[in-house]
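Take a look at this one chain, the form predicted alone, written out in structure tokens.
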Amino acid sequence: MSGAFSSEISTYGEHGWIARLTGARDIVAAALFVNTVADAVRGQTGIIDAVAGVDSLVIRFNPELLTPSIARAMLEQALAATPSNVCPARKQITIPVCYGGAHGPDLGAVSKKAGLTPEQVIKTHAEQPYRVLAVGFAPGFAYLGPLSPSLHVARRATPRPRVDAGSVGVAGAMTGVYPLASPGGWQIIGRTPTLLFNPSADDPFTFAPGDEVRFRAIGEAAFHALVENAL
């Protein structure tokens, strides 16, 4: 039991522990909580890594420096000491998106499943702010939420072998942006011309947990203009 959320801790591989939050109803509060816990544990002596999901946290430890019980106690202490309040966004990011057409091949399918017009899907997706709940799946891929319940749709039955960098998708209760081209099964409704990966930067990826993200709908001409300006 933590001071903010109830949690269940179990072994994760030979030298790891996983803490799963139980009964967390606020997806944003839960995600920011486990990310804060990960930050608190990461870097402590004997901890190899701490990775946060949306409602879970995994730590891996060096068995030559820590016993399993001590590593677990470190995790429990961080869980108990971390407040549950939702912190202000670290930074605010606006992402221009060209929805539909070649950039959003699944917009029609999402529209049909949601019982909305494509225009209503676009308006609903772009009218609210999101928080970066977790980063994973692929390098720099941000899970953003909460997504409006009216846009909750399942992933594609067959993932695509390649999704273009900048593609914006929805799946379940979240939306996300692919910073790099990769395989993927999210429903792609648009694409941003913004470069989300800069290998020469100190922090090469745009998104970090806790950031606030807004989408801004743009047309095809604006999309190509922004692409040209980025070259």
Second form
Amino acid sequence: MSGAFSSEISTYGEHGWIARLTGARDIVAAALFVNTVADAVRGQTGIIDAVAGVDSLVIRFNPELLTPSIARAMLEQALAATPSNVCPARKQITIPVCYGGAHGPDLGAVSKKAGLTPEQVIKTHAEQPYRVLAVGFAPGFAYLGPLSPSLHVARRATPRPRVDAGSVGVAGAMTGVYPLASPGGWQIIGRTPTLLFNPSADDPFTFAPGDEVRFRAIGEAAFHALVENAL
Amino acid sequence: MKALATIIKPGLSTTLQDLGRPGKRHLGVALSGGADTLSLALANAALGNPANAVTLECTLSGPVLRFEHDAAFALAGADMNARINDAPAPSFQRIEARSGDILGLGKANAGARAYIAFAGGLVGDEFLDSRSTFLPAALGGLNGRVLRAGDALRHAGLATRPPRDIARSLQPVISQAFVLRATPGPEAPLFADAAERFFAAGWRVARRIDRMGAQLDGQRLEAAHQTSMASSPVFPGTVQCARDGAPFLLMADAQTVGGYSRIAQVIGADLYLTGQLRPGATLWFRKTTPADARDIARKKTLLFGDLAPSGLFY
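Having seen the form predicted alone, could you give me the form predicted together with its partner chain?
Full complex below, order starting with the chain above.
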């Protein structure tokens, strides 16, 4: 019995397999499941990569150590052995956010699309806890969800060439924080002064899959005080 | 410590690179490392360096540097008309430089990247077991950035083995036209006829190309039925199609997950060639089965033996 999720496995390149969940309705359960499966496969003999997305995972194997069918069997075994229940978070993280203004240039557009006032958008975004559904895109970037359906908006039609480090964005059913200045297509509603990726720290990464994350609204003065502090 | 060499002119985008950060993608950390790993490895092999020694990766136009003490170096990759003082500096062989000598690289006639390896390797900032520069996060290399005039290259002092001959037949030939073998990607079935067109068509590398990837011009490939795809893992060599149908080929610095349909995956044995793509280059993707691709990886691994580190072709 393959947990509570059914999945389809297909090739990913000549030395990889992808497993995609089919018909998973609960985005949090699905994301935590594929991350747990990836953790279980990673580190086994001959596995080079085990990387999870939101509802899929890919493993890549060393052909000098494994045949394609053995690698696939390792994946199938982990899929079958991983429970599908949502475990409580091991870590709680609170991220202070200064919403709107220069820090959140898309807050107005998101409010309009959602049919809410900017204050309601901020309250809705900050009041509920999220889980880290996946990490990736850039070092330190976490996909957080689920986002309240009232805040589901499409990505920007044209990505911005540069989004400031710490920018808090929404896109579809997810929210996230850009750890580094980078190009980005998410709708930016605020910015955190918290440093989310610090390569010289013992643990460079703030987020791990499954962590619980809350946003706390702060004002401009607090934002600048925290930036000073972080330096 | 006295510098091994000093950068006089930095070139267009010169960074410190080794073989990168394999196996860290679950942390959101890109592979990085030489965009053309094979040329990087051959430059190191020509000196007897460990395969993972830090080299200079030069992009389209190379640097000019002055040796601050006697040292040996080797070049590989795109031909940038390198000269040591005023004499031509041939690729794929160990060259002795004296303190005060000037090594100057010009523009690449074909291809995009040349590698300069130094016997004993260079020092770079370490992050997750690699010294490769990853510019988007300002990681590794020299303060995570491209080299500038005045920068000092420091010698890592790694133990070397005897220099290796790189037979002419093993020296990659770099032209302006590329054929990359590729297997169909996980979303290829969604593209129906467009997937066949992808493999049949000739493509042109757009101006938008860097170490993360290359935009491809030629035609638009719309998926037969659009699905909104949740973020899913991607790798160097993955070809994604954005919603506007333009294919984008991911390279060494590719992000770890993406939200666009994956139409193809370049085979591991051809991946190093992506590091030589430049704007205007033409390329074809030759459809290959996973079984054939594994066979090619096996043969290429045997062909290069210990000149290339294990795993370079998969």
